[in-house]
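The chain below stands alone and is given in structure tokens; this is the form predicted alone.
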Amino acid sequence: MKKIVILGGGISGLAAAFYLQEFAGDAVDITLIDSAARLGGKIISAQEADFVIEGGPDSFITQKTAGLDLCRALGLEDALIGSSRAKHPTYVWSRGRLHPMPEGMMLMAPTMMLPFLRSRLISWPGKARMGMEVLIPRRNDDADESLASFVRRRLGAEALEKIAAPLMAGIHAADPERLSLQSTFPRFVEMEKQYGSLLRGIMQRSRARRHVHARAGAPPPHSPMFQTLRGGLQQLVDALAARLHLSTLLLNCRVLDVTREHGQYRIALSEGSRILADEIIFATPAYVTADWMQGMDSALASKLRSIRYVSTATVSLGYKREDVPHPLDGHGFVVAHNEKRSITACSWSSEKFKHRAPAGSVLLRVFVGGARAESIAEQEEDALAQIAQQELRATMGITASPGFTKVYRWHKGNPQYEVGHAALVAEMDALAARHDGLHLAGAAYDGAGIPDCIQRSIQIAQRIASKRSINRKEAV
């Protein structure tokens, strides 16, 4: 029986476990260590007087499978619910004021052109810059690039002031100048190289799914782009916990070191035991990964330092509805950079996801923080609270206190996909390839949302579950 053990309990290491067991069954021993006191990471849900909370992500996007494989393979496909329609999905501060984003927009680039040329939020120099895309030459080389040089390249410098850079923000927690477009946006690297346009692209392939549904005499099937759990993300958590069957599972446990002797990997724990394992899978932030690889491999190690973690918070306030004088058309708003404020964006909980606030009530959700203003995610929660209510009463007109206010911190907690970070993904993967029975998981690879730690965790079960040595559950 192989020995298998996972650094980490968040839903990457949750994941490498559960898909182990369906693909190796009984022929592996899974031991599953955190230094927290509880499973998840940053997938936390709290229950406030009827409201559902998230601390961490609140949904997992649709277009990736792998989040909705796994809620069905657990059996919660009843309890999946999705984003509700709106009227103006997302809103931008800008100019001291709340703009709807126009409809149509594929996040930066506008798909309908009478809504775009009535908003407000661009002005008629910005709109005209914006539509000369089309006679933009394509690049020519495969070289990656900032989301900031490739949106200041074909759309102009004010659709990245008021549209890509706050949405980036919101998103990623980033810097939009040091973001990488090949890792977080390779569909729009794609769209330039195929049809020299991201106008368009996009236009284009509108076209070929409306003839499709046409064909097939069906209109387009509308389906969320984001989905939940009706509890809260907790309950994905929590279900992959109750089917788990490890043979150890150690939390509020510090790993001190992790070494190879005779084939083995050794993994020394602060209460002074040791764990041997034939196969380790590192499902920690790149750089606790680095500090245990050092004496491993340093070249790794200094790969995986390399990668940069930002600070974020989040700060969830419960209203009664009467006390907010917006009417709440959309999902929330994200913030223009320039515009100097102390938050990135604002969720409107219970209008994005129903069964989020009882009935007459609200429940909104402020991100401070992130690449650009980390400081301010890193003051102690009252003043948080506080910075939240202020932002609210300046963007929103919210004079009346909240009836609770709930903070999150996540110091260091968001991995910075910058220019380059898919080469240096691949030579990480190389390297650690050379070390039989190691594994990297995590946010900090190939995507930070929900299916993307998924999906790389899937991998490493496959690759450990196909070695010659393990019996496989299906030829069982």
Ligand SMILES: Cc1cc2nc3c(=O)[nH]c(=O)nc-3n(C[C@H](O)[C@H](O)[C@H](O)COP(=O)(O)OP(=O)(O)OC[C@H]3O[C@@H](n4cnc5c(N)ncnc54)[C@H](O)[C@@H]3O)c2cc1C
Contents of the next structure:
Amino acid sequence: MKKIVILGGGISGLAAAFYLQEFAGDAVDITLIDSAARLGGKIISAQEADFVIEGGPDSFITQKTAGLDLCRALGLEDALIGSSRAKHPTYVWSRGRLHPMPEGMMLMAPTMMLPFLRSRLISWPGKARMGMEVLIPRRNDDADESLASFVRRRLGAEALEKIAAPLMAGIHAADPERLSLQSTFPRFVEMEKQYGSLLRGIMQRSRARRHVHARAGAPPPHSPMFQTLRGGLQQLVDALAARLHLSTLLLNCRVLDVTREHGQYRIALSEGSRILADEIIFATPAYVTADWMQGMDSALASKLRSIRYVSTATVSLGYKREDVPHPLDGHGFVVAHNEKRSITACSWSSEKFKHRAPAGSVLLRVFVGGARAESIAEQEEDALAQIAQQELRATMGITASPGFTKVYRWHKGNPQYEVGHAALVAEMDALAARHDGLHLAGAAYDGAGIPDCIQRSIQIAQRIASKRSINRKEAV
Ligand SMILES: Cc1cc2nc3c(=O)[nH]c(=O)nc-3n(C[C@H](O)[C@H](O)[C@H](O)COP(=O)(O)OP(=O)(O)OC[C@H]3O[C@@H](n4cnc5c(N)ncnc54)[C@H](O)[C@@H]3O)c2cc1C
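Switch from the form predicted alone to the form predicted in complex with the named molecule and print that structure.
Let us now look at the entire complex, which starts with that chain.
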């Protein structure tokens, strides 16, 4: 039986364990080690007076199917809930007020003229510049580019400030001037290449889709963009934990060192014991993995260390509905790039998903920190709760005190996919491949979203299970 050790019990480590069990069955003996007292890593949900509060992720995107597939494999199908249909899915805080994102905005390009022209979010010169997108020649070079450079080049500075930076860079808590377009929004790169214009690409693709549905005689089905679980995403962690047959689970455990001796990995633990492994999966943040790799491969360690992480925090607040003057006809708002606010976004959690707040109440979740305001996220919990309330007063006019606040701080919690990231990951993967049985999982490499993390772990589990030395149960 092959001994596998997984370091890190976030969704990446848990998914690796689950799929290893699925693909290799009894042929593997799995040990999972985490320095925290609980499993789940960034995924953590809490119940507070009938509110369901998320500390980290609140949902996963459905376009990439690995999240949904895993929920289904765990029998969680009945607990899945989709994001609601909203009149104005997103608002933008700009120049002293909340503006609904104009209807028909797709991937930051306007596809419906009237709502776009009527919107007060973008100035007339800004609208004219966005409309000129179709005339901007395509770039004929394959080098990676920052999101900011791409949007400024194709749609202009105002589209960057008010749409792309808060929405797209916001997802990654990133600085748009440093965020890799290729690693985060490859669809934009493809569209520019194929159609010479985003606007033209979006129009042609949606026309083709409509044509297919018209021929089939059915309207395009509505599928929610995001899914979550009724009891919070912690339900996914709990279901995984219940299904795993680990030979050993070590929580609150400090790993001192990882070395390779006589064809096996030796993991030294703080209490003086050691564990041997044929295969080792590092599902920890890249800077943690780097420290363990230092002795074995300093070149790989230094590449791992070069992935920058930034700190963020979330503050959830529960209010009575009558204390929130806004109609809440959307999923929340983002803050335009150059606004001097202390928050980056606010989710109207109980509008985005059902079952998040009891009747007559509202759950809001404020985001702070990220690449451009890290120091705010490093403040104490009480200070963060105060900041959130002040900002909600200024942006949404909420003067009442919340029934409760709950703060989660994520110190160096968000990996940054900077320009050149894909090439860096290819180099790291090539270096890792020189060490038989060593695997790099986690949010730092092929995508930080939950489905991306699961997908990378599936590939690792497949790679291990397909080894001739492992007697595979079945291939999936
Ligand atoms: C505020 C926030 C909101 C987000 N929102 C979304 C969202 O809505 N949708 C989405 O898809 N993604 C979202 N993400 C991203 C997503 O949550 C993460 O990328 C993903 O959960 C990371 O999983 P992971 O297992 O790779 O890492 P982690 O969850 O970070 O797990 C790493 C594990 O390693 C352990 N560890 C660390 N150091 C050591 C050590 N020295 N020894 C042993 N163990 C160690 C940790 O305790 C942890 O359990 C969000 C992230 C944040 C921070």
